[in-house]
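Here you get one chain, nothing else, as structure tokens; it is the form predicted on its own.
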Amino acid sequence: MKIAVIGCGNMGGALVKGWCASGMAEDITITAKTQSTLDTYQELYPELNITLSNTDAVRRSHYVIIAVKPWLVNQVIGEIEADLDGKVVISVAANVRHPRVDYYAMPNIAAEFSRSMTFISHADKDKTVDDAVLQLFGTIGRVMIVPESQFTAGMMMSGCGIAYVMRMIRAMMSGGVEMGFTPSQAQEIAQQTMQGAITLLQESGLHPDVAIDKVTTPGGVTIKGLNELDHSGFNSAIIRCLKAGLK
């Protein structure tokens, strides 16, 4: 499987980083705006092709990844088009649609630890998405097929929820040194916590207000917390918060 990577910025760098970890980096070519950007990929990664060219990185390859700004993408497309005859386009750019793009995806940028959640859908919704596509994307994390109606929404949830998710973080570290801890130890505690929480939630499978009711004792602190929470309107701001991209 042979990959071009058009544009290596922060979506389209953490890819190229989660892909190469898996052990692909000599099937992968990248393109960015300058040399040194490039010079810096290929002494993390010895065995990957870098070029200034989109139209060299293209016709190396079977799979086109569009990795550019939303605004660039007519124009790199247009700029590799006569090449694109044969290939897989797929884009990762957030809210913009082309003709000749085949798939639009929507990881985040966990995909270079390979933990990304990457949203899918196949820009012909009468055809299904190709297992290796499928493949490809699960190397660096879980993998959703959705329709192009629910594209936006999974972009909030995951490609910019991502964001939500660590501003908790940090309100949980603000609230740790005003408790006393080291904005370090502040920051350990509140990650661990987060992934403790996700650990439980994956491998329990239980539902969240399940698990919530096995720290909740009846008149302890747990439960206070969290009516402040509910008295702060929490809830309704998440919410708000993931349908803001929506409107």
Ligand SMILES: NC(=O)c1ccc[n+]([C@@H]2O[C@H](COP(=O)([O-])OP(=O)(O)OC[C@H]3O[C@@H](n4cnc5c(N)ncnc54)[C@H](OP(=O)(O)O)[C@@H]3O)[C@@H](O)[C@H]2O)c1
Second form
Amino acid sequence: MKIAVIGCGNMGGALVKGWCASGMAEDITITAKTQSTLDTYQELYPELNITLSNTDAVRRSHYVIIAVKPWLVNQVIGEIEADLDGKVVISVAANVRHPRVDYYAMPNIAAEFSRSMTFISHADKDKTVDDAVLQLFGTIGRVMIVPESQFTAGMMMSGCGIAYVMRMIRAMMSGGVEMGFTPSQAQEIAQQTMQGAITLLQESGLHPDVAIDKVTTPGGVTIKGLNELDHSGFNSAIIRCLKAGLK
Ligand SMILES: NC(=O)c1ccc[n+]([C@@H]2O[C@H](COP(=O)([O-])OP(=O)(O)OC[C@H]3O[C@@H](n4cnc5c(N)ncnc54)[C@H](OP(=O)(O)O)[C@@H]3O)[C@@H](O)[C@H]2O)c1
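Mind pulling up the form predicted together with the named molecule next to the form predicted on its own we just looked at?
Okay, now the whole complex, with that chain kicking things off.
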């Protein structure tokens, strides 16, 4: 499976790191605007193929991942279009359509650690997503096939969701520091608690409300904290945050 990754910044780089971690480095050719970006990746993964030429990368590959900023997508595809015959073009750029793109994918930067939540849609809504494409993104985390109409919602929950979860962790840290923990202790506690909650849901298959009941003693301190969250509009804030991107 030969892959060209056009653009190796936050997102393209996370995909490359995730794929390289699964032993795919020698099958991947990356491009960037500057040689220094390429040199950084070459140092990390000596088997990776690097080039400043987008056409060169495309000629060596069957799958072409477009991971440049949205406003550069037209320009980059224009540059490589003559070499795209028989190739599968997958764009991860947010909210940009192009007639030569076969699939739209919306991963997140946890792809670096094979923990992405990736949404995929075939550009032609009457076609199904190829197994090989599912497998490619399955290597770097979980994949969900959704209609393109759900892409922005998916992006808000997952791509942008990373930032919202970070804010939750930061808020827990602020509370922890006020109660006397050092910032690094507070970060460790918040992260481990978040990880514990996620593992609990994943392993037990419980609905969050059922898991909440397990740690909530009637008249105890957990319910006091939960009610304080409700009085402060926590639920509503999260819902409004996720829907803000749909406006
Ligand atoms: N960041 C996210 O969480 C996220 C999530 C999902 C989707 N996306 C999508 O991913 C795309 C990239 O976002 P990003 O945050 O990764 O941007 P970024 O960090 O700015 O990276 C852009 C990359 O494109 C390279 N580049 C610029 N012009 C190029 C050209 N003409 N040919 C080849 N490469 C070129 C840059 O090279 P240099 O390094 O040399 O400057 C850089 O490596 C966007 O369309 C965004 O919507 C991002």
